[in-house]
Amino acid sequence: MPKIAVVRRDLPPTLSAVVRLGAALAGIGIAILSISVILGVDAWTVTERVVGTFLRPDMIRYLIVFLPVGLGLAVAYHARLWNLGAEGQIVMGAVAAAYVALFTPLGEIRVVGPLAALLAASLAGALWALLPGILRAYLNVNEAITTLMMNYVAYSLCNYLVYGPWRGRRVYGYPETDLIPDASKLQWVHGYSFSPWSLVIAIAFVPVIYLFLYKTRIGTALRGYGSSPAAVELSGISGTRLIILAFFVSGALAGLVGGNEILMYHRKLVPGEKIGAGMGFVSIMVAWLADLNPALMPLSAYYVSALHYLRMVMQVGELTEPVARFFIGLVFMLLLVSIFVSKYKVVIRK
């Protein structure tokens, strides 16, 4: 009787990237045809909306979020450490940045204020990630569960502040702080809601993380730890320290994004759900679509950012929210299939 087995496929990195890129483009085409046939939506209308979205600079506002968070998650995932807490780390970074901007003298100093706020945000995100990292390193507690649960703790802490002691005096009762000082704001590109400095910072981390993972002894050990912890320990590098480092770096980049959200986009602290807005979870797709390769992460972040923005753009005009959700869901499902095909193959054995 024939047996069906799923076997790992070892494609060259370049071919794997081509397969994923082809699947990403094909997925959009299949999604357009599907909603045209199944839902009776005009295919040309959807195509225009899709192409226009991929060419609009507005989606850079999301790329600035997804790229650094995806890079940070890649560091943890290379070591097979499942950080699902980027949402909470983003929120805690936002809280720290808001504190520096609103309640310290540094917030009134140009250049110094934003730098101090972003540094505090990175540190807060790193420390928030360290707790599950320590539990995993010393007590072998499942990090997927602890990081996921800490998202909701971060939401609650942030909400306590904006509903309570940090609620602004000029916000007419809304759960938010007053606006941060102008000196701490990251100025937008004219006509858009993103800062060129935020984009530069996000892109600058690509070579930094790449060099760290592939050109340093510690980075190589991190990647090796995911497949053989014992071999890494025998090489003289502490697995415990690698776990702590992976969570620290991952949390720091997520926290940095949270600080940027306050200084660039919201310009005040708002409830945690509005800051995270599911973007920490979407960043997981960015990391895996790039196969955890920092060099491919900008392209992956661009693609996912455009789709994320497209979900909102498609709801304007004759297209409805269910159509938008169906389209994006179908594209992401096809992406998951492409990731599976690039890594595994089905073999029938007699």
The other form holds:
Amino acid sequence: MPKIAVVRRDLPPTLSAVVRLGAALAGIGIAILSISVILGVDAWTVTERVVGTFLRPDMIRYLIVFLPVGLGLAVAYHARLWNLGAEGQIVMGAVAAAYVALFTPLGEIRVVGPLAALLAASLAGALWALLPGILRAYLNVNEAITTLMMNYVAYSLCNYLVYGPWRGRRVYGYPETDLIPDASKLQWVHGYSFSPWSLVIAIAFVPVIYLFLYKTRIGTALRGYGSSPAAVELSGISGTRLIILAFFVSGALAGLVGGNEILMYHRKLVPGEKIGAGMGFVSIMVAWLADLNPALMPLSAYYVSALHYLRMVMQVGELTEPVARFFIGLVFMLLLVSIFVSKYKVVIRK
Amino acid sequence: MALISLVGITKRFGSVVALDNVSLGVESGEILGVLGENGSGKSTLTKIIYGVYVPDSGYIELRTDGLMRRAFFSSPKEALLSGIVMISQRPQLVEELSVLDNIALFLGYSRGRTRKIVESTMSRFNIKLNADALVGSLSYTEKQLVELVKALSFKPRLLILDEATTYLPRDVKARFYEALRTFASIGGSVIFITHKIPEALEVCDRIAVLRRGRLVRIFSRKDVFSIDDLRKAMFEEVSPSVATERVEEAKAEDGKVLRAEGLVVLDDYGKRAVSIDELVVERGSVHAVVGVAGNGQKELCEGLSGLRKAVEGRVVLDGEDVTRSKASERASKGLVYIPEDPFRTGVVLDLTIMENIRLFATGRLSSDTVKKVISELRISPPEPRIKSYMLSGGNLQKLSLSRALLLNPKCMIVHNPTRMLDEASSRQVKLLLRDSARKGVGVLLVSEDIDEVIDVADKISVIANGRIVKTLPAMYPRLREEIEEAMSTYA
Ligand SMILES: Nc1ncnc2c1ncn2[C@@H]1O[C@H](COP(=O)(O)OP(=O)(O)O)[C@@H](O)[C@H]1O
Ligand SMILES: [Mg+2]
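Could the form predicted in complex with the partner chain be shown next, to go alongside the form predicted on its own?
And the full complex, kicking off with our chain again.
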């Protein structure tokens, strides 16, 4: 009788990345085929659309969101701290940036204005993440629940502002603020809706976070804290401080992105649901898709950004929303399979 | 008559060859010892027989219906069905159930039937245990005895003990050995794994020596051989001298580097585990606390190092009251604690050897430092980039000890540092303790091993029921007798 067993394995990092990449590509292929067969849409049309989105720079606008947020979440997840609050941290960053741009004199000054707004945004995101961090560090309150709840608090807070005190005078009753001053806007690359500066900043965080996690003592301690808190503590590194730091960093990166969304994309504060738009949640997937490895994060963010953009595009053409969802769901399912394959193997013996 | 033979077994883990073409047979009614230093492949060998690992090449033959036939086990359950039972270092019992229920669960019989079997096992092998006690309430020693009764009640053909007796106090070890001999006398076979030469000599009929995954030689009772031959086979190089370290006079320097006053610490169940009037560690000396396992040693160490709260009393480090400081603060102030369990508290298993060393090194870490630490502590395999969970217990322990080299301690608390180590590594560690003392560090050595304590300490305290019942200088006449007496009277 043949025997089947599932055993754990450790693929070398490069091979595991290759497996995942293969699954990502295969997933797209299968999705294209099944859509064209089931819906009778010409396979060529679908392929064109899909390949097109992967090659079009439009999706960089999303990459600028997913990359830094994914990097920040990876820092927390390495320590097994489940920060599920990137969405809210993005929104709070947006609120802070809008405040600096609209209600302080700094908003009218070139370069200084945007920098100050982004700094404020990072700080706001960090502080928003710090509250669950402190509760976890000192009172051992489950951070997954608190961070999740604080997303909705952030939405409400932002909505209160745009429906109430901050509502613009020239917006005809829409729940949004006035536009921020030109000096605070980050200019777009011609024909697209992203700023080259934002892209540069997003990419610059890749080596920074990588070096932090893998080359510094504190970063190493963070990666070990989740599995062996006592061993880390006995090495003279305070677990409490590590928790606070992890939340601070992941919150700051999400906040920065939120601020950037205001200066670069919306150019005004809009309701919370529109700022986050669920991207804070999608970023969780970006982090895991890269296996929490900062060096792989650009690839993972690129892939998810393209799919995210594809969903927007598909809704307009003959491919409608349900099809788009089916497509993306299928691709992610295959990715899950590939993650399983790189962590376990099936042994059969006769 | 052979019961089981391994034929040409090879097993690799990545680049590490854990077993290299090992062929070995066990006779019926024989106790076969497998001796080797830490990381030599002993556990891998047992795990292959027990169906935990599948060999890369080679196979196992087992006597079935009078003939040697190939056997393939892909899980311990299948090994069990063929009459093979293993006892390891760590008891595999359900803490919430009684001894009897644990055994019933293992045998798959009703409680009533199990009780009869257990009673006959205990009388036959001369083991006394309360079968109705909750396993969670038992000490480590008692749990290992439960494991033994459980295994023998199964009436196995082959019993494997992987360092199962290593941590047991001497008298319990003797009872274990007696049970093994009885088991062999009625035709059972035993594979007895150890890294301690005296253990192997005491109980085994033949001793197979493994070195870096290779079977070096099989010593038989019939052969004439010396302990040095065994040592040479085990360690290859010139046999290390195990002559006792020179015990120095405690230096009468000013410094009390660590002082506990009126210290009370609770155990996990909220019971008073430690209650000590005064304990002082002097700079530049080794102060040992010795006692039978489970007399508050762990709680004492954790109370001093800050992993556990002191409910009463004070801990003073180098003149500074650190009673309220967290473990990490005490560590950065120079109080370094090396716990006995490297798996859970000593080392971060998910990180590589090098990354663990980086955690301990406050300054810049050069790759030369890493290499030096690895070679000084004889960590094997000596590859900084492999993940720590791949190391054997002894090597993890050594990695945990590297803290002592890197964190520049004023005071070191070391709990059972050599328990998992072979002779050569133990000696290395003892030298390290002496050396630290020579450099001015105050060392508190908490240990169950009287020989070790007499070997390295300047002053020896005996702990029983969480109290220090006696303190003697190492030069005291009749030292061993005094200690043994104190340990047994108060415990
Ligand atoms: N699961 C594993 N993965 C990788 N390496 C392992 C694993 N188990 C053991 N090893 C390596 O195999 C060698 C032998 O280990 P082991 O059999 O545990 O030694 P022993 O029991 O003699 O101390 C060691 O170098 C150890 O690091
Ligand atoms: Mg072993």
